[in-house]
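Below sits a lone chain in structure tokens, taken as the form predicted on its own.
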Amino acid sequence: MEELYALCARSYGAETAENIRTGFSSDRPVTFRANTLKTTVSEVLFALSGFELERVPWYEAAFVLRGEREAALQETALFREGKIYMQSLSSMLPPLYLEPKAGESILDMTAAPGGKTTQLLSLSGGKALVTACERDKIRFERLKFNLERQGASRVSAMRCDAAELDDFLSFDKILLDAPCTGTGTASPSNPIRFSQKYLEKCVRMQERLLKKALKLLKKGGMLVYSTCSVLKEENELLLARVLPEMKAGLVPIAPFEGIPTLPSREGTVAVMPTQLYEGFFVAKITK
């Protein structure tokens, strides 16, 4: 980790990497987000009255539980039947910035567990057409198992190798959370191993991704990349040797009202890893 921490100084300066490092010795209580494809907020709020739950000011199915760990969720039969889906507070976002719509032709490039892909079907009230790619056979399994208990009928589940997909296919929207290191969920409960070679793995498989994603973005389409990330290699820095090279820009994108931010390029959102949120970064493309 002290690989990771001296990076982390040199690209933002010791006081922020010090707050970083601040939030990686926090675990960060349960979040989760009520699955409005099988239920409503309201009926959520009814069942888990006897929980202690926080409201999150910037998305209406998003809670905060406190008190309690995962396995008291789990043995709900909210959580049983698909009405309620744990995850992180960070990961809600780049849905939320790629806001699909009824109707849309919408690509998910990395789509395990299914987290991100059922909330893209929910926000287009269960209307849009979702593609979920998946290459890992255990992974898929997962994703095909989350899909069909959070009643994501509508999604098409491939599995296969993004970055290999014909580029004759076309997509109104698409959404690539890149498979990362992960810096940005580090926790006492979640340590993560970091070496530059893994980085340096990273950021050529995110590279070929993002390559791949606008090749098959229609013209005038939306991206959004994010990673759980907060190194600059995998963010910042990769959109700005990738994006002029394809031909794309960024759609600026501000963050969510008491969302702690680190600095970052201009119109992109780079989330702080606090006690509440998992480090992140969202930017939004087109081309």
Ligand code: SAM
The other form holds:
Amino acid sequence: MEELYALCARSYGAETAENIRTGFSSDRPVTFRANTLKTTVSEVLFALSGFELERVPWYEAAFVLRGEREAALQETALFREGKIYMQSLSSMLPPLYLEPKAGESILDMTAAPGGKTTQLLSLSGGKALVTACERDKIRFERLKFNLERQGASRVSAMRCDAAELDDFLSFDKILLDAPCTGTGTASPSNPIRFSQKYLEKCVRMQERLLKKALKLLKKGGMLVYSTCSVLKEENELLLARVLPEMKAGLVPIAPFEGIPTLPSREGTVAVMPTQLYEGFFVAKITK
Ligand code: SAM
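May I ask for the structure of the form predicted together with this ligand now, the form predicted on its own having been displayed?
Following is the full complex, with the preceding chain placed first.
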């Protein structure tokens, strides 16, 4: 972790690096989303009336569980029936910025275990045409399980390397929730291993995937690029290199109410890791 903090200090300065370190120092509460493909927010509130829940100002379907651990929630019928889905608050952001609508063709390029795939479908009222790709065999099985359980079996799931997708495909919207170092997610119960070599490997893969995403995006379409990393190398520095080359540009977005942020390129949102939020990066792009 010391190597990671040193990199953060170089990118953000010592004070922000220290705040990042503090953000990793306690476990975050369990957070989840009502899966509106199968239920309503009112039904969730009623069924979980014995739990201490907190609402989230920027997303009606999101909840923070206080005073209980994940296991208690996993024993409920709501969970077993796929009516709620455990998901970090930060990771609920990319689908919200993509604003999926009924009838749109949407590609979720790196989809497993599928939290954002089902959220995309859910936000479109179950009416977007979602294609989800995943390369890893075991994670692909997990994706299919989650799609089934969340009532999203109309999503077309493909096990493939998304960077090799055929260029004749095209989509109105694309979510690239890229594989990354995961440096935003660190906590006492989730220590992460970081190395410069791993960072470079992630950046190479992110670049391949982002270039492919921009090829598959229809002219005037929208792409959301996200990572659960606090490192500029995987986020704004990658975009600064790839977007001009691919003749694409940022569509400015702003943080939703109450979201703690890290300094980042104007028009992008970098979430500061805190006791509630994982470190995350989101950018919206068009061409
Ligand atoms: N979007 C997911 C969610 O919200 O549940 C999380 C995605 S995770 C950050 C990145 C995923 O990309 C991993 O499951 C990884 O196996 C997959 N992946 C990595 N490289 C890939 C590639 N070239 N093509 C497709 N999937 C890939």
